[in-house]
Structures are given as C-alpha cells and as structure tokens.
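The chain below stands alone, shown as structure tokens; this is the form predicted on its own.
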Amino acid sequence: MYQYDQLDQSIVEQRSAEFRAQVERRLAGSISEAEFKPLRLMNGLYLQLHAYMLRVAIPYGVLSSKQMAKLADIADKYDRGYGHFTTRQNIQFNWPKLIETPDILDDLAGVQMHAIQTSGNCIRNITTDPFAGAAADEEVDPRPLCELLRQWSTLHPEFAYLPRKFKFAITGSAIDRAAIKVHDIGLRLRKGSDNRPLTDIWVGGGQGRTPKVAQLFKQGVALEDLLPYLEAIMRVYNRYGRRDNKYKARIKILLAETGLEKLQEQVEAEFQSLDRTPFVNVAAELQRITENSLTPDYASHNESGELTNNGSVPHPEFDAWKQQNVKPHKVRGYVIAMVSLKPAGGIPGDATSRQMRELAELAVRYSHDELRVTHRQNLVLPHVLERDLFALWQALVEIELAEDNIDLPSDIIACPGLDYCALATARSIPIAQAVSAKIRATEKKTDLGGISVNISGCINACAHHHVANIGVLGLNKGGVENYQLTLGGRNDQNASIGERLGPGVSGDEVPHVIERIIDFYVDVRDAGESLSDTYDRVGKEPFKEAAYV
C-alpha cells in the first residue's frame, strides 16, 4: 500500500484550503452556482436530487484500516452514518452539508485521502484487480503501475479539460477482474519471453447511450515505453475528441469515426515526436513507489490467530460462505476472503459507520492492515490465514456482513437511481432490493454460480448493465418508469454487450421476469455453462418466450 511522501501530502492538503475559500465565496454570494459548479465537481462534489453528494477517491480500489475508519467518522460526523462503495472503487457519502464539505477534506488529508478527479472531464479513479498482489493466478502485480499513472494523471495541466471523463483500468492477470474491456483505456500486464513486464492497449470501451467494447490498440509495450505512449493516445483524443455533443466525446467514438487503423498511425506519429525527457526516470519511479509501499509480512503474521473450526464440529454456514466467498491466495496458508455488501432485500454498496468501522478493526487483526473495494460494490481482506477464517466468519456475522452471495444473481451492482441521482429516469434501488430477496432463496438450494445482474437508473449505465448476464435499464415513459432487459452481456476477458431482450415491463414485474429467466437457464445449461454461454448457444428466442409468458 503506498505511503504519501511530502508532495503527496502537499497536494492534498493545498488543494483542500483552496477549497475552503472556493465554498466561503459560494456561501458568501460572491460567486453563483453556476461559477461555482467546476469549481465543486473538481472536488467531487455533486448536487444530488436532494442534496450535495461527495465522492471520495480509493485510488486503485486499495484501503488501509485508518483510512476505513476515517470513512467511518466522516459517515458519523458528516452524513447520516453510512457511505455507498461505487463500481469506480470509491465511495459516496450522499447527504453532507455543503458548509462541512471543506472539513471532510481536512479530515481526508490527514489520512492520505482527497477527493480529487472523481468528478469532471479529467481522468478519473484509475481502477484494478481487487485481488491484485494476491491472486494466484497473478502474472505481474499491477498497483505499481496504478499509482504511477495516479500520480501522472493528478492535475495533469494538459488533460485538466478532456472532452469528457477518461476511465482507466488494469489487470495483471488472464482471468479479467477489472473489466479492462468497456474501459477507455485498459491495460493487461504480463510477463515476456525475458521475464520483464510487457502491456497490451485495450482503447474504446464504454457503456452508456453507446455501449462498445474495447479494441486492443497496440501489444507489448516496454513499461519504460508506456507512459509516453498513454500520453500520446490522450494528446490525440484531447486533440480530436468530439467537443460539439457530450454524448459524443469519448474516445469510443472517436475511435469509431476515425478507425483503428488511422487512430493508431496517429498515435503512433505524436508517440515518434514526444519529448522523452519527463519520462526517462519511469523504471526509478516504479521502484521508489515500490519501495514507498507497505506489504505484508507473510512470515512474521503466521504464528498469530485464533482457533479456528477444525470440521470437528458440523457449520454449513460458514462452509457454504466459505466456498462461495474465498478465493485462493498466492502465498501458501492464506486466502483471499470477500465481504458481501448484498444482503438479501438490502441496498446493494451501502455499508454502516458500525460495519466500517469494525472491517477496519478485523483488517488490523485478520488482513495485514488492508482492505480492498471491488468494482461490483463489495468489499474484500486481502491477506487472511486461513486458519483465522472461522473467526473472521464468526465476526462478519455479528456485524451482518457475511452474506454468502458473491458471484451469485442477488450479488447486484445498482446505481443510486431515482432516489438520488439528478440525472437518473427511474428506481434502481428498491428493483434490485425486490430481485435479491426473491432470488436468494432459490440461490441456497441450486447452484447459480455463472449469473451477474445489473441494475441502472438511465441510460448512463452507471450500473454496468450493459455487461452484465441479465442487465436492467430503467427509463421514463410517458411518466412512468420503464425496465428493459438485456441478457448475455459479460465483463470478463470475453467482454461483450447483452442484447435487448424485448418490451420493457413495470418494476413489479421485474423480479418475476428475471426469475423466469434464470430458471429457463437452470433447465437448459450444460455443465459448467455460465448464463451468457447458455444464451449463446440457445440463442435468444427460447430465453424470451420464458420471459413473458
């Protein structure tokens, strides 16, 4: 986990004072709302449909248990005790005050935080592998790299004012679990035939009013070769970019109306004639943010711990939490444990101040100081001995969190929706509360490991509907609110968008009809066949006259 050094810490803590004037000016009347709005969304403050909302910055998804805690007190002292986690790996406290809002910055500096770029059209929270630097399957650790380009792209003064917001997301591994293909930019990390770290360019992936999945734009590049490159790849799209129509302006469309061809030649050229000098010292930078970073002492963490069940005694509880949500570790004795924030009939991402703050005391005890947030709103410890996970079980249901869902259909991504969001045309919350607690029951009696369900307010697709095995989109019509479905859609290494299924039904209806959809999938998969296999075998006919019947 990287530490701040002393320009870190500055740039927080300045960017915080400054905002602290910024909101006097605004309360004092001396600026208006809107000469004020550029000024809060660089802060990351939105106006909600009720109130600000604040969006604070987990860089690469990466917690420690002081910064969990600090969450923790903001919630308290700020809001109404909670905070909602983001499929941006950040999270959003949804009723501070505005007169507050320079507190909560002071507070998040003094814990190496900051709410800088999560709002604007700048580069926003680069994200990654939840796992990343546990993973067994794990071929180069990509968080050195994340915190190189955070560092690169924080208040970057060419890349200030893109077009639009730019997202970036990295993988080190072939199993995908950063959704690196509906990213603007998104970068596989492996190994070459030396053993040295090489990258592949995903560039075009979105979702949204044109949802596309990535093409992969150049292969192997040398990380001494990459920065330079990435600048290049944003100098042209900030050259080029649309600016005429926001809903135009990603570099998914640019790539679209100019090809991949001419894009590349492009890029290729602005690479040729870039000044290599600021970037001469990138193999140095790894290796200091490296060595500025704390890791896990495997070693010294072993002897400690309590009992754990040894299977002596029968718990099919804690068996059936543990098969669903454990993971495999690279080191030998430790495993990868997953925090559900899905309880059944419950809203999808929010956790307590209670609960933050007691992760943050099972991360000191159980998970060598580290949390991490995933991009589908859980939560994960790291670094857990597999002999504590009894114990760790037994805490997590005391502060009811240990929910057995991950990966399972009532593991919801939804958006804030309609109960918040200003931009949102329908409900996204109360839906996704309805299809989890209709289908968790069915989930403890028959596998249905292989099915993703996604819940979005609008078109905007904050929810990710579009790649998900059953998507949801709710839309106005007439003044009424409106569900389409999508099946087949997935996020993985095979990225693809779900089609329509057809006509939109009512939010009542919406958890019957997924319902009937997952059961038509139990009845007709083959072993091992996820639902998006199913449907691309079966085509998508058979799914919808299940559908509506």
Contents of the next structure:
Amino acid sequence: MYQYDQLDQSIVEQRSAEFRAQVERRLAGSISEAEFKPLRLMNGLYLQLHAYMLRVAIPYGVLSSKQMAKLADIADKYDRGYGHFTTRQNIQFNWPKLIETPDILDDLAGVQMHAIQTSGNCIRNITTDPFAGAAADEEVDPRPLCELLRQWSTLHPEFAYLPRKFKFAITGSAIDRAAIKVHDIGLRLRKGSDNRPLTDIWVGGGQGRTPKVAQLFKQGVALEDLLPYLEAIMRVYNRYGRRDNKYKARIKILLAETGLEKLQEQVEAEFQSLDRTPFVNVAAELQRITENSLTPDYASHNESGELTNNGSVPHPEFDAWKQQNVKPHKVRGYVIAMVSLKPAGGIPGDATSRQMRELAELAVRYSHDELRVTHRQNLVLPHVLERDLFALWQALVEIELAEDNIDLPSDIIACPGLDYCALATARSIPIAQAVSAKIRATEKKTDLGGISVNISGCINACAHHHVANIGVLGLNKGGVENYQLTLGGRNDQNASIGERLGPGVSGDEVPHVIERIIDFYVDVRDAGESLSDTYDRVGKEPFKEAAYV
Amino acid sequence: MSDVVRLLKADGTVGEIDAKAVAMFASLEGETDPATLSVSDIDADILLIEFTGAADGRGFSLAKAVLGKMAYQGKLYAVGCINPDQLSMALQTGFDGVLVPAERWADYGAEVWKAALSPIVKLSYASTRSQGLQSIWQLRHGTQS
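Swap state to the form predicted in complex with the partner chain from the form predicted on its own:
After this comes the whole thing, all chains and molecules, with the earlier chain placed first.
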C-alpha cells in the first residue's frame, strides 16, 4: 500500500490546522453556521439528527493495521466505542463533539489519514475493487491510479465548488467489484495490445432520485492522457452542469440533457485546447507512487500456521465460512478472506473498537499488515496464507466476526436512515436487522448463490437500492413509513436499475415479502441461475404474485 | 463608506477604489462560457470575474481559461460572492487579487482578509500559479509545471 512522504504528510497536517482555525472562528461566533457549513462539509463534518457526524476518508478502501488501530482509539476517545463503515469505503463516527474534531483530524494525520473531501460538492473519495492487487482475475492493479487521482483531486482549486458531489470508481478486472457503472465517472483499466494499460471511461452513472447506468464515453485512453482528459470532463461539467436544481445537478443529468455525442464533442474540444503543463510530471509521479507502495513479501511471510485445519478433522462451521467468505488470490498458497460486518440481526457496517483493534492485530499476524473496506460495508484481509485460514477463522469467532454470509441476502447494505440521518424519511437499520434475522435460517439450508439486498431510508439511495437484486426504499406516506421494493437491479459489469415491483408495504411486512421473493426464486430458477437472471427470464408478474400474497 | 471597494492584492497590499470606478472595469460573469469569448472581450488592463454565488466555482475555471488559452496579460481580479476561505483557490487559479465591497470587508474584518493571503495550507499537488503555494508534484520531480 502507498506510503506518504513528507509532502503528503505536510499537506494533511496543514489541512488539519486550517480546519482547527475554521472551527475556532465558528466557536468564537465570528462566522455563522451558514458560513461554516460548506467549510465543515469539505472536511466530512455533517450535522445529523442528534449530533455531528465525522466521515473519515479511507482512500480506495485500503487500511494498514496501524490505521485500523487508530480508528479504534478514536472510537473510544471521541465517540461511543464503535465506527460505521460506509458504501464509499469510508468510516463514519456518529457522536463527535465539534470542539474535538480538530483533535480527531490531528490523530488521523498521525497515521496518514484525513477527512478531506468526504463531503461537499467536490470530488469525493476514490473507490475501487476491494480485492485490488490481490484478485486472481485482475488485469491491471488500479491502486497506483487511485492514488494519483486522490492527489490530483485533493484541494483542486477549480473543483471545490462543483454543481454537485462527484464520485469516481476504478476497476482493473473484467468482473466489476467496484460498481463503476453507477458512478459519475467509472474507469475500467485494462491492458492494451502492447501490454501498456489503457482506460475505458464510463460517464453519467448514479443513483438518487434519477438512477442511471453510465455510458461508455471514451475507449482506450492511454495513462499519459488520462488526467488531462478527466480534467476536461470536470471543466465541462463544472461549466454546463445545472445549478438551478440540486436534484438535476449531477453529470448524469447533463449527459441526458446534452446527449452523449455533443458532450463528447465538448469534452474533446476542451481536451485538445487544455494546457498540458500541469501534467508534465504525471508519468513520473505514477512511477513514484508505484515505487513508494509496499508490496507484500509473499515468500518470507509468517510460516507458522500452527492452527491449521488440513481437512483431517471435519469442521462444518469453518468449512461453511471458507466456502462463503474466502476468495481466490493471485499468488498460489494465498487467499482473500472477507470479514462480514453483517451478523444476523446486527447493524450493517458497524464495528466496535474492540473488533477494530483485534482486526488490526489479525492483519499484522495473517495479512501483511493490510485490510480493505468494501462498498458492501464489509472488511477484507487481502493476503492470507491458506494454511492460516483456520487460525484466522477461530480468532474471528472470538470477536464475533465469523458470520459466513458474504454475498448472501443477509449481507445487507443499509444506510443510517431515520436513526441518524437528517435527510431520511424512514428507518432502514431496524428493517435490515429484521430481514437478516428472518432470512439467515433459509440461507443456511439452501444454496442461494449471490443475492444482494440493499435498504435505503430515502430517495437519495445511499444504500444503492436501485442496483440491488432486491432493493428496498423507505418513504414516508402520510406520516407512516412505507417501503417500496425493486427487483432485477445489479451493480456489476452488467449493471442495471431495478424495477419497482408493486405497492409499498409496512416495515413489518418487508422481511416476509423478501422471504417470499427468495422462495419463489428458489422454486423457479434454472441450475446456476442468479436471481437477476431468473427475473429477466420470467418477468415481473410472477415475482409480484409471489411477493404480494 | 459603502461606495468604497477594497482591493486586496496577492502581494498583500490593500487599496481603496471608488465603486463607480470599479463599475467601469471590464467584467465577465463567472458563468461565462470561454468558448463564446473573443479577444476583444478581454482587451483591458484590468479584468474582473464576478462570482455570482458562494457555492459557484465556475469563476476559477474561467480565470484559467482567460489566462491560459486566451493569454490575457492584464490584471485579473475576483469580485462578488467570494469569501476569505476561497481566496487561496482564487490565487491558485491566477487571480491577482480580490475586490471586496466595504460591507463585506467589514463582515469578515481586515485581519481575516489579510490572513487569507497566507493560507495555512501551503501545498498543492498539481501546479499552482499562486506565489504562496508550492506544487508537490513539482517539488518531487523538479520539473517546471
């Protein structure tokens, strides 16, 4: 993983000091809340229903053990002993005091972390494949490009006041685990004919009130042209993106209203006339980033593996966890171990400080000091020797993080909803808890394959319900919570927007409706067929009849 | 009092200009599309770019276009809804200073405006036109950008 040099360290420390001065001006009353709001948002500090919420950046979802341990310390010192991992691979603390937030930022800076641009109408945290650099099917490691984009977008003077927030995602594999087609810009890295990396650029994906799948905007962009081309897209968006209506301000609306061809022409004209001198150092910087990134020394890693289960002793619970939570690694003898933050009946994405601290220790012992955060709000130990898996699993059992439900229906994405969020119109966490508690038993006795269930507490779709196989949207109808269901969405390389199934139901009914949908799918699916494929084959009506008994 | 506009320059000097004189300067709104501009539109010793909203950053990109593609050589000042916390961005995108109406100047106070010329963040990754900031990429690689 990338290691800061003194310059990276300095800019983070300076930004923290700048925010301290802004907080002091607010506390002294010399600036109003209206003036302070854009300043605090640029450092990820929200004012939620009950308290401030600080969103900490985890650039492209990569964490060292030391960083994870520091997050645990922050949870204990400034919050209520837990943190909430998010769909942008970040972490949120729900109860910080305003006066202490500069101290939190100083603590974060001490481990090469920050909260820069985790909110506001700017370029947000770059996200990527949580298996980047480890996946067996990866063509190009996206992390150096992620870091280059992080640096380019950090405090970019032209793009701090965009029409609306702006999200990038990058993948280097044909199987898209980064959901690039539902981002403002999605980048697909691949190898060209001469083995040099090329990038396909997808533009205009997004969720919220007007969900859209991104369109292929430009194919085969060489890395030396990529940053200037992205800068050209950002300038065109900044110039022509709508500012009269925040719900129509994302680039997906600009693309829809302008048309793909015309927008491509505008970007191309900007690209051709762009001053390239700011980018003369990009190739050298990309090389430096690669050289300054620690690569696991696979050969000399811990050989202990003292608690292996070599198959001689049957252990069905371990076998089930391995079957569901362990993925292939590019290096023989290694695997990728996923840690579910979705215990049956638990709060999706939450981890206690004890769990975070123990995970940091496990990463030291078993995963070359490294962890990842996934956009499905889970964690990953990316470089685990296969022979250490049993010991790792036993340690995870000890801290109640051995749930074997990755990619199953109980692996639910849920936004904070009405329990925390000022924008929410309905609860989402209690619904997720009830759903997972109900369907966990079914999962254990039936091979369901991968089914995603995402639950949003308002139309802003922070839980990505539009692209879930089973999406749930909580609304408020006449003062009563009402939940609409969508089916057929997906966020992979074949991304599609789910279709509304029928009338909304009460919160109590949601688990039952989802269970009936899953039961119907199991009854009618062909061998090896996913829920989305079954839905595409049989259509909405049979699912609707089964759901609304 | 309200007819006086403060001119805060990047070099730290503060001047006063009559608002009527400011109204005579060549001016572009921040939302102006550079593609629609001709050289005659910016043929002036002093050019103003007006920020029409505190959350509208189009003026920063317009400044880069005017100074870059259109090779404007005169003095470029920001006016309108721009606050001290945005001054660093203005300087990085090439503005020579900011024109601040007396009332807005008083709202923040002279100390805050002047302090904004020496921002706490003194680094930027990509290139910067601001004398007070250093480009990290340039420092790392030693290449002029």
